[in-house]
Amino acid sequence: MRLTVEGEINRTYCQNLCLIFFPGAKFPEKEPEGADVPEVLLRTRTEEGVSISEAVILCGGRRTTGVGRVALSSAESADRAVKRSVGEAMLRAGSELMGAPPPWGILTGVRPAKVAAAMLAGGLDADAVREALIKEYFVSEEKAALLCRICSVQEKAKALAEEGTCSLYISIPFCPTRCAYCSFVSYATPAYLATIPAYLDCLCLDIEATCRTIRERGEKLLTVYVGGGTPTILSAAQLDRLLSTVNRAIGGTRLLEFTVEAGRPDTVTAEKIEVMLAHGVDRTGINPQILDDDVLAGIGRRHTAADFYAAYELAARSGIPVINTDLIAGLPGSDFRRFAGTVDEIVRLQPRNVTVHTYCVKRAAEFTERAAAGSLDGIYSYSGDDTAACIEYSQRKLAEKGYLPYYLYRQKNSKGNLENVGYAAEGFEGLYNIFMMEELQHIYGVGAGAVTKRIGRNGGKITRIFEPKYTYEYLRQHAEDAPDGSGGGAAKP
């Protein structure tokens, strides 16, 4: 794509606006000569206290234009006003080209609920927030109502995340196989899986060092989340060692929530669930993604729908209090019938949590590589085909059964520019998910690919500390950090 920006406006923001209408677009410094690619011109200026922006799109022999005007005022920063005027211009030009406006309007960030929450904190009531989302950010009525509902559900959880509280994330970046849609840093090759014992050695030391840091700072640990990857790729003995380390490291701390994300049904056993329960784990996830064997095989899952039912029954019979199931709408090879049937089955099982994701094109995923090689069509989609109908069906069906939407996030290049939403039976919301997604408290991350986030006072500046991305880098760093070369854990800065 050729993008030209004129005026004082952040280029990255302009690229994100383009991605709403042209998912998968790339922005090289110079396109090859003669390349037939969309062209976008965004220009902005300020006249007599008004930010005036114009967008021009040339694509497929068509030319569309849009203009945005936002009055500058003391109620918002000049930068935000300019962004809104540029966004309005791009939305008008893009909607004319595509024939329909995007459901999330000009909101481009991962955490749209934070926009609504800031309005509520500023004194607006829910009706005023909904109206502002529609009129100022061009969010659809349905999505604006969804955001306000989520903010309402989150109120109790937000009250728990007071100053001086924190949560702990523990990364297990290994999987039995890699899904074709996935770009997470998780490893499924025999060589990587062979590093699990050494990785666990370093991880346990890291957990102990991090928990010492938390105690020394006088912070209160509220939740622990073991994620991945697939944590239950660990054997029962390895899982017992990991969770024993956690319990020893946190001492007598009474957690509000202790989660181990099982994820893949083909890794779940009765023995591993017993280990979880013995160590106080009260939440897990067993994720079918979709209950259709042909689609499961196509996306690289090694399990069947029957395997999911068996794993879910094990967990449900064990008495573990909260089970989550992840679903993905819009997967290649799927359609509305398959997805709606999956939703119906999950509702019948009555898990306490259901997370509905929209298929998102990830740069490093197998599907993306296959599309680039010409062996897979249509993975990028502005309209989303029937994915919007899938998402709408899941929201309606879950609401009918009493599930409440409690957290939401969005990703670039998701089908139909749609969202990911977590739902819960009332009172069973995942606290860690809310704390992490809304950035309400410090999150300490340990393990390869984990990120520690320290939140400034009163929601101030966020400091991020990144662990090494790859397992072998993590092991090397810990070996170097230990004076005796034993791989000792290092306290978080």
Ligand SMILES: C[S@@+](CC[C@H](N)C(=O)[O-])C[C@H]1O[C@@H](n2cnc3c(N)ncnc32)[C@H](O)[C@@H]1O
Second form
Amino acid sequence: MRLTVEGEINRTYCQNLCLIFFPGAKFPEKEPEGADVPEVLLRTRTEEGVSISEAVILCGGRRTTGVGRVALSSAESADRAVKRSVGEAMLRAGSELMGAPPPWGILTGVRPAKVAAAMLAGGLDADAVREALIKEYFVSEEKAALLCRICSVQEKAKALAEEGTCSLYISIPFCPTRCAYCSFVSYATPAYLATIPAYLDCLCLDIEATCRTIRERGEKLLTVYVGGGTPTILSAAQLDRLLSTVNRAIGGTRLLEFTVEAGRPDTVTAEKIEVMLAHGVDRTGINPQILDDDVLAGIGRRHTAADFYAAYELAARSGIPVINTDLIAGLPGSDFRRFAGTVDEIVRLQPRNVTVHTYCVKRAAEFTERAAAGSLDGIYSYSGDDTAACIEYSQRKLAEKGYLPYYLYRQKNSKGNLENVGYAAEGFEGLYNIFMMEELQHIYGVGAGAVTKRIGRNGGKITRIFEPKYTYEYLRQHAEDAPDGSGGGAAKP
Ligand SMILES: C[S@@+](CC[C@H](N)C(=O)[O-])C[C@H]1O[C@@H](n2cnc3c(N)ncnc32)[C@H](O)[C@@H]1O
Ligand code: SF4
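What I would like now is the form predicted in complex with the ligand, since the data block earlier showed the form predicted on its own; can you produce it?
Let us now look at the entire complex, which starts with that chain.
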């Protein structure tokens, strides 16, 4: 699209505002020409202590406009005030063009619960926060209420994440096959899967070194999360080695939560679950995404609904205390009936955690490539078609069954600008998810694609350290770092 920005306002923020109304829009340096290319003009200035902004949108032969005004005050930074006034202008022009306002208003590029938490920390009570979200950020009443509910559910977990506490994330970036919607850095080709033994060698060394660092710094490890990819792609023996290493490295630390995300039902076996239990794992995830064999085939999951039930049954009968199930609303090929049926089935199984995602169009996913090649329609959607009804149904049904929403995040290019929400039976909230999402404590990340985040004193500046994104880079780095050059690394497959 064509975007013109005039005045003191961050261009990336303006692009994010455009993406709310034009999901999937691109902003190339050499702007595209032609009458059919949507065009946005955003202009801002400050007059007598008021930030005044205007937005003009030209699209499909229509022209809509909006104005935003925010008085500058000592209660908020000038930067934030200007962002809100530009946001308001864009929201008015965009909502008129699309015929409806977006559910999350102009909250973009920020973690919604952090915005609400900052207001609470600034002295507002929950009602005032809800009102501010609606009036200042144009968040819908339902979403503002949801966010306030989440903040209150998170209170207990927040109290646990004192200064000097941390969690450990271990990355297993391999999968049995690649799902068509997914863009996570994960590998499914035979050449990459063959590197798993070498990867495990390096990973175990990193786990030991990281736990030594945690001990030397006198930090208190609260949770461990083995995620992916698909951690249960490891054989039972490999999983046993990995979890033995974790337990040896953390010594006698009594964790508050030890998660091994299984994920794909087609990788779950009784033996692997036994290994998890033997090593003290108390939380896992078995993910159907959707319980419909046609949609599962269409999204490339390579497992059926029956496979999910079988894997879930294994985990539930084993006595692992907390099982999470990931669902996705709005997947290509799915609809309200299929998604609502999935939610009904999941609540019948009574897992202690359910995470409801909204389908999000990711640049590197197969579906997105197919859409670009013209063989798949309708993946980008402002209205979200029936996805809003799916999300609303999941929120209602899960609340009826006593689940509490405990964490939330949003992504660009999500169908209908909707959100991802984790739900838990009371007292079984996934602590790692809250600590990580709300950036409450240090997170040490080990393995390819993992990120270490160190939080400054009193919740100050966050420092990020990125592990190599690709497994072959990770292995090479290990080989180079090892004193004798051996390091357990392997050549690029
Ligand atoms: C890192 S993935 C790992 C899960 C595991 N490998 C599996 O597939 O069951 C975590 C979750 O993100 C969600 N997810 C991944 N890509 C998504 C997308 N494009 N849109 C919405 N949710 C997505 C899925 O629900 C998935 O279970
Ligand atoms: S959704 Fe899970 S199994 Fe599928 S490609 Fe992504 S990480 Fe792998």
